[in-house]
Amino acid sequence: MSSRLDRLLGARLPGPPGAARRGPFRDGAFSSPLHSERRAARVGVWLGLAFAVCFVTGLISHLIQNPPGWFVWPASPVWLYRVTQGVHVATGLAAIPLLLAKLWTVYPKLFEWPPAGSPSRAVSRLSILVLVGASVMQLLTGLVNISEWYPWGFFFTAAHYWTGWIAIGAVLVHVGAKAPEIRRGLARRGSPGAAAGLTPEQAHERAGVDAAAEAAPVSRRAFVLATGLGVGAVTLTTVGQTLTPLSPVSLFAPREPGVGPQGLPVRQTARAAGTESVGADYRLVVDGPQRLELTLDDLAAFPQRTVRLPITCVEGWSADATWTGVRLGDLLEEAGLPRETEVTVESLQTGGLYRVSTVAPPHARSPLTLLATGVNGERLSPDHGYPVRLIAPNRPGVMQTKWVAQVTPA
């Protein structure tokens, strides 16, 4: 049965006929020496090293947000998460002159005729559909929703979120494909494993093209500092939005730290939420033993921390503020609950995904963890959260719940 597969699999297709063989059909319609296997394999391992970082800091930010039983996400250092998105949001955006310049040196075969020769060809192609259609999918939503613009019916999160798993899963298999391929691309030219598997007329033919890659009208050298020069470009434009030194160079960055009410830019309004007025009436439940319903009065009579810690968004920005507020652990011990209690905060707006956000061991027993009544020496504006909001280490913006109402044990 095996053999028999084999033998289908790598059966030989007619060839096309000679006037289809037209226009980029025809042989040697590219005839740069750049679109090589050498430049595509080392190409290939830039951008294939940029999709894993962006796939594992993607995956801790997923987990972070829908924890499965087995994960923990500590409390400290304070700025892990701020790095992490960091580096998945710049890891992103610098992979897109990375796919161009790979697509690039691959695009002649799109070409190829016939478009498979056996039907293991033809797998291996549709393969690369998946593989190809999966990345430009992954990185230009990305690129389109931390500029905030959603032109599409779905939702970004779970969309972004397994499209991820597709790309990583089509790049594995791509890899274990053309392997041999790869390992030649990326041997030293004259070196053994860079001439393995050739004819000694292969060989020839590619220390000929090595030659003319330098002499070509764009050299090697002039593609690999273009290239390079694109990625440092788009990254040093916008990378500001994370490291704020590079904030006055990062013209193209969607957002600038230090910039917004009360020096932080904001993702949601008051207005947006619905929670621009807020009455006298206001109180915060504390669910409990001893369950408790504070004016902000009371809150006032507890003992007041200040601590510095960034916000961090899942769009990659991030800034840091000064806090002040109420400790976590000091209200669940005043309603009678462990300090370490997980719980659920929910916010007074009455739609949308992160109204209520869950709060796990490690971050309520945390002493910088807060629900805050001010930032930066001023009273909470009510984009910021007014009258009170979560702001805890180490997670994301979306977590830190704003116009905060209730807290329950969960």
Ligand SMILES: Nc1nc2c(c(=O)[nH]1)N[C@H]1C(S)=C(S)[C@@H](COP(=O)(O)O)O[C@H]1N2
Second form
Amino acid sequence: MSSRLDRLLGARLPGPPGAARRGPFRDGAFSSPLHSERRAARVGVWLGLAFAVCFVTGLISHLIQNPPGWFVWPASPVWLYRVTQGVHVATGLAAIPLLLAKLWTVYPKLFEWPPAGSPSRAVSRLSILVLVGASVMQLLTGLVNISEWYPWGFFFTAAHYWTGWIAIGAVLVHVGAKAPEIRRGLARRGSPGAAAGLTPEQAHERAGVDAAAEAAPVSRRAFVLATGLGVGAVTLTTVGQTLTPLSPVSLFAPREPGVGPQGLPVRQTARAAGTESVGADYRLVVDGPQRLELTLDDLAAFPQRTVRLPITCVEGWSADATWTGVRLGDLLEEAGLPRETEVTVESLQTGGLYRVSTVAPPHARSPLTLLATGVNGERLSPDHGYPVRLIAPNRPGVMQTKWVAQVTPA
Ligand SMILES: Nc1nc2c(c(=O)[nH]1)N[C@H]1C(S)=C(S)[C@@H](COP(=O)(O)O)O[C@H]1N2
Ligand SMILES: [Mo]
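Would you generate the structure of this protein in the form predicted together with the named molecule, following the form predicted on its own above?
Now the full complex is given, and it begins with the chain already shown.
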């Protein structure tokens, strides 16, 4: 494709004046092995893996929250979403040091001279601009979001989703366009290993320098070690938000399992949601052929169940708790709703993104799905959803609606 484009547009662009080839622009300005094709390819493999896993787990989370007709997410195993979302956040964070390392290996190309020797080079460099832009944007906004800072409001989820597609598309284009370099870079030692972007003649000329530099072990090892330590440190200090033994070192995790009212973190407080005062006139409405309007006493007359289930926030933290309440399925049955009914659970909250959630049949009829009134042996605190909250297995936190007022067939 590149040669056809070049032929169409007239092959080579004019070269720069010799006087401009100074400093980083001069030939051979970057001879360190850290900028070799080999280094770039190897870091690229790890970065690509992190991106791929992060993308797939992100897509899973998106599909659960916006299910198309063909998508069915099961209610068991109860820990599955906890794992996929934990992996999503962990790989996204691990990608940050990997991306920095990758940019370090390739930044000398910024000084490539001439900036674009041919039209196809110009296109290829533009595609890298998209790749770097989307990757940096994706990782940074993700990081800011899990740090409990929401400068965007509603926009984040949609932006994160579409930037994810752009980034992964740009990765595929990049891998396709760089296939020869990647193959050379990953080949066993002794390959030319020349810095990319050189003509074959230049590469040949410099091969000796490059091979010698690549053979110098100290800086190469230090680089691999530093990158590895970066990834390890970020991972260790993050997974503490879901693995309790590591929570003392969870620096990047704003919430820790076990820390918060009733031994559980809080995502949005009752005060912020405007649901602090619930009066004696509270009724839980379950709409159906036999519409139910239940006081808290009515609710207490139903069989009470206890389940152990985690809250798993999309932001990566998760915490186990013991919930007590009435099975959602029991209430749906009492209201005369058929087993295959999908329902909408609505909060007392009047605004906010998470005031409503949809419960598909696998979850609606799961014996583990409760409209809970208690947690960890106490009555629900206002922050955890008093008087009634939804708790269902294998579901993102955003769909565990607090302060439930109404259940309606969807
Ligand atoms: N009505 C309502 N329910 C909600 C939310 C909300 O903002 N409003 N936040 C959700 C989110 S994002 C999470 S992670 C869980 C957290 O529950 P917790 O605050 O009890 O830990 O509640 C969910 N339920
Ligand atoms: Mo959440």
